[in-house]
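In the block that follows, a single chain appears as structure tokens, in the form predicted alone.
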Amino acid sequence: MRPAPLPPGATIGIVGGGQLGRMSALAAARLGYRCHILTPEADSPAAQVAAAATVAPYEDQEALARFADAVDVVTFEFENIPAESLALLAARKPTRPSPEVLRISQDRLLEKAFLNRIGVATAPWAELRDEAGLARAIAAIGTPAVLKTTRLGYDGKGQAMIRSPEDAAGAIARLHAGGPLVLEGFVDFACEVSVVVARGLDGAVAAFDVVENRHRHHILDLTLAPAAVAAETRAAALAAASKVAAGIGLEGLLALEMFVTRDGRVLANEIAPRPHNSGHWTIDACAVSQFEQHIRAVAGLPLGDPARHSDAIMKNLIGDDVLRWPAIVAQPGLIPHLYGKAEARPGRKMGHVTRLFPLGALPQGQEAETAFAPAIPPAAIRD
């Protein structure tokens, strides 16, 4: 029997105090819910807009218990939290997505094995633990390849490119690895895409359109919605995301990041079981954003319609990009979002800007890079 939806006035507990929690809390408020944030950070972006906050380490069992007792359901806004802590919360209150979903997404080996088991293709990969294992993996997969830690890697961290067998010398030591690593075959891709998909408590699935992601210095720079890919590629990406949502037993929302090869194949790269940077455009280009969809799924409400009413380009504001704020708010057509972070540091996501276009009128190729000029010059000029 499907659980009753949370009534208005109920409290949603969000583990993590970053910008994804902030935008989730804002979406929850629109639906009549309160949010309580658990975070080790004082004055976190999410806590600034929430009804309550527990400031404590994620491993603090007493704080976890107090937090669970103060909320009606638990969710999380990023993966780098101990799975044991989420399991403790799940023993006290409904937790969506589940600790098992978090456990799979936190470990690249578990993640890739899961994807292949449910029939979602990935780049070739191999587990290894030492220099001899790396040599065997290179012999099997070939070069170029990417050596990665199995946990805690994001925005290009925890990775080493292996362009030839000679590059393998010292690669394990450079990653400071004490446990298993994974070697992934390098994909000569045409573009990187992602799909944000939600699954409700009744098993209903709703996916936003396939988007293209462009990176700068290993951090997402632009997201183009929709991606300019063939209809068959789009269908394959949407099918893979829906298969992951059902196969992992999702209650909530996730993003599936994928490579599109030059011959149009789709290879899954990473599962992120929470709202995703590449879905920020949905706030302005859809009637129901990824954040509202996440809250709907977590609260047991019917999922909303993920259709676009506009095409969109989303631009991240990284580090000192935020200093362009006066020019951004002065330029008609740009929709700004700041995250409430006091200090701009290199590589830190300070906010984002969205520009909308009529359906079918999205700029392509290099034209997309100029969509925010003159307020934000193209990356090639700034770099």
Given for the second form:
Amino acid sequence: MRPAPLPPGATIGIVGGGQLGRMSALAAARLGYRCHILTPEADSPAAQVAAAATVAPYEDQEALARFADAVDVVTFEFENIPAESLALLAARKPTRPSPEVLRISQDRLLEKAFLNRIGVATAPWAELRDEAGLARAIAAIGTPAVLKTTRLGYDGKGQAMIRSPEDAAGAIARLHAGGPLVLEGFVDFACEVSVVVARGLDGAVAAFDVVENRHRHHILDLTLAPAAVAAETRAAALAAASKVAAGIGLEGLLALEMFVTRDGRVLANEIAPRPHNSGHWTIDACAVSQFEQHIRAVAGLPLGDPARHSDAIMKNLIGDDVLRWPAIVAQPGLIPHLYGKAEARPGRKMGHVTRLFPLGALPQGQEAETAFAPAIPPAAIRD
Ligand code: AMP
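Hand over the structure of the form predicted together with adenosine monophosphate (AMP); the form predicted alone is what we had up.
And the full complex, kicking off with our chain again.
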């Protein structure tokens, strides 16, 4: 039997104290829930807006038990927590998504094997452990290719480009992996897209539209909603995300990151089983945001309608970008979001800005880069 929905006033435990937890907690508060954050960080972005926080390392079993005892359901905004910690939480309280979902998404090899098993295409890939294995993988896949660690890689970290077989020398040592690695064929993509999809406790699946993601220095810079892709590509991306949500038995929300090839095919790259940076535009352009949808899913409420009332561009404020704050708040039409982080270190996500457009009127190509001017000059000027 399906569990009863969490009543208003119940407490949702969120593992992780970053901006994703902050925006989830804000959405939860609007639905009448309290949030309790587990994070090693004092004064975290999420704890600033939550009812309670446990500040402890993710390995602290005693603190984890206290946290679990204080909440009604556990979810995540940060998924790289140790398996033993996950098991402890799941033994005490309903944990959504389940530890099995996190286990698959934490490991690129399990993730790719899962995707291919359910019929979702990826770039060609091979597992390897040593120089000989790398030589075999290069012989099978060819170059260019990308060598990646299997765990804890994000924002392009833990990767080495292999342009020719000669590049292989020393590449394994440079990644400091100490475990299995994966070699992936390099995809000469037309663009990168993602889909944020939720699955409720009743098995209902709801996906937000396909968006295009543009990166700078390996960090998400702009998200364009919707992506300007062919109808068949859009349908394939939505179908892949829904297949992943159902196939992995999701209770919650995930993002599927994909490459669109120059001939319009979709290749899955990564599953993130939590709200995602490429879904921030939904706060302002949809009646139900990815954060509300996440909370609805883990609380056992019916999922909301993921339809968009406006098109949107989201821009991340990275590091010193946040110093443009006075100009951003002074410019009509820019919708600011700040994460409450005290120190603007290089590469750190400090906030984001959204601009809405009437449906069908999204600026395309390079024009999208100028959407936040003059408060934020286009990338070409800034670099
Ligand atoms: P990841 O850590 O797998 O999310 O990769 C980070 C970024 O590196 C992606 O968003 C792509 O821009 C690039 N990248 C990763 N894998 C590949 C690949 N196989 N082919 C081309 N670009 C890739």
